[in-house]
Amino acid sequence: MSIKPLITFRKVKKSFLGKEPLFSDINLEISEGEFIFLTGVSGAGKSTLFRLLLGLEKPDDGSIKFNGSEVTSLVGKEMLQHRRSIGMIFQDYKLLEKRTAEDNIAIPLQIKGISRSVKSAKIKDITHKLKISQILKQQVRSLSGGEQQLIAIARAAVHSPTLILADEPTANLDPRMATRIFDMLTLLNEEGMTVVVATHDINLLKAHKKRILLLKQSALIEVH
């Protein structure tokens, strides 16, 4: 049985005010379940591409499916329900910084109106996984920028998205710990979410044999 595309990019052309044409003709497909290294220099588009596929930008031309979906003709709860379909990890985590890690895991709960039940299931179960259990109730400020980190990836999972994007989630970190996200995104992939991850690592992409596209002169290339 073939496995049902999740994103799909056809001829999408994206431009910007007085500059040359971002993307003049991307085309791309990524499956159900996989997992993806998007990479290119500065400025290539690896975020510009991750607010069209959000809705948070419109392309000049082309079409933009995500899960059947045409994502450019959403508008309202539509849009919505979509965007709350995907977890978001930045690269400057993008955390409040008062609070406490459990109160930044908690907020993409609180936005869907879940239980407190079922909310406190679902934290205590996410943070079992990525092993922060132990810093739950500390406020984000006084942890490192690696556990700040997995606070983010744990925020941008415990809803369980159907997708997973990561901009440059290791840009920050030494080795170690890059390993250590990169290993907690393997987790969520094991467990059936995709995942697209943008990153400058030459080491990350030489480590993991992933599929690797490359974003170059306003096309996008498969490496491997």
Contents of the next structure:
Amino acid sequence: MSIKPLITFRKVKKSFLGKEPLFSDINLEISEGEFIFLTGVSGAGKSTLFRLLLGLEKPDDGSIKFNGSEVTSLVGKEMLQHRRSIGMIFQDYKLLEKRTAEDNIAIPLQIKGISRSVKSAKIKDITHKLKISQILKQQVRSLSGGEQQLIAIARAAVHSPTLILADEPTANLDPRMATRIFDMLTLLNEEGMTVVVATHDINLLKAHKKRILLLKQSALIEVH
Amino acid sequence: MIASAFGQTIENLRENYSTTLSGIVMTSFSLVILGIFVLVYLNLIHLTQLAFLKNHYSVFLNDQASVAHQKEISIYIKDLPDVGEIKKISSAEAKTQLIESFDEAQEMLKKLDFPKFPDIIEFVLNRSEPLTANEIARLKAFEGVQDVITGRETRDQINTFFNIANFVGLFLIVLLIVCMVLIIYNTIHIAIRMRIKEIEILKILGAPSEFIRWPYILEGFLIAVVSYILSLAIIYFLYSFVVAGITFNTATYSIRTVVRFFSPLEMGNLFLTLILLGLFSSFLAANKVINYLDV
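To test you: the structure above is the form predicted on its own. What is the structure of the form predicted together with its partner chain?
Complete assembly follows, chain above in first position.
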């Protein structure tokens, strides 16, 4: 039985005004349940690839499919629904700093309009899994960078999305915390979520034998 | 959704209370000005409608008015054509009536040393024509008469003011309502601008516009409700203060029963108008920022 492709990029072109084309002809297929590293130098377009997938940017040309739907033609509620099916982890965490860790984790569930009891159970479950129950009531700004990233992971995964996109999740962290973050992402992948991690951390790539996609000179190259 | 938005509103207020507070203060200030104007306006309508103002006269007597003088004046009044009811109000009666008009403060007022009220002879004419200038002049010329106040004079003065108020009033009411809308609009706009990064995050996470918008609309609603209560309390305090002041300082002891506060229906209408304006302005502010975010 063949594995269903979750993400498909076909002949995707993207350029920004007054600059060289970022992508000239990107083709990509990611299957459900995969764990993928997306690498390349700074400015190679890793974040843009994620933004294209989230529908935050439009390609100049080409097709981007997610779960069978053409992302470039999604609008309004369909686009929001699409974004809700993806858990996003950012390099700078993008948490609501004045809120507690619990408030932040709860956001995707609130957006989905999930009841209070289910919400509590889901938050309890994910925080237990990521071993962050003890910091749940703390204000985000009082937490360390590593802890904040763990909260961001919990927020991305609490509503069990199909896909998790992590944009340089370990960039600002020490090696020990980076390993912990990676372990957590692996755990989520083992539970069935497809995980794509954008990183230029060579050590991380070497330490884990996963599929690697390299963005180089406007092209995407598969590295083995 | 509403419960979640309300929780979010409380969080927003906690984080950003100074902006909201300044919005409440400014809105209340506009409302106090608007409320005072509307109250004066309503009272003018009320006063002009009072029958006694049509052809009512008050003859204020001074300290030199002896019993004989008062009798002479009464006889003159009785002889006037179409004269109706004549009533004499003594200084003591004026004081008693004043004290009785203050329900809960009667005991306290009894202990106060009031300035002496003048005795008054009040009368009405059962016709539409007022006393002639000559008749009034003769009345004023009596020994012991301090002044003669005519209801018609008062009514005419009120009418003149009323005509001006009609003209200026509409402009002032519109101006103050626009001010209020702008204050609430700006308060919400600032509050949203301060949280623009949070809103961007929410949009990336797939939050629909109404999820982002509702807490701010509710904040505008709360500003309107709190400002309404606050300004109504201030206006009532000012009203009581002014009415009490007028009553203490002049012989128009019955003014408390003449000058009125807002009726429950008027207060309800003002409340509804304000709530709608609060919701409208916060909706506009939230929409503007959220639509501006091209995420």
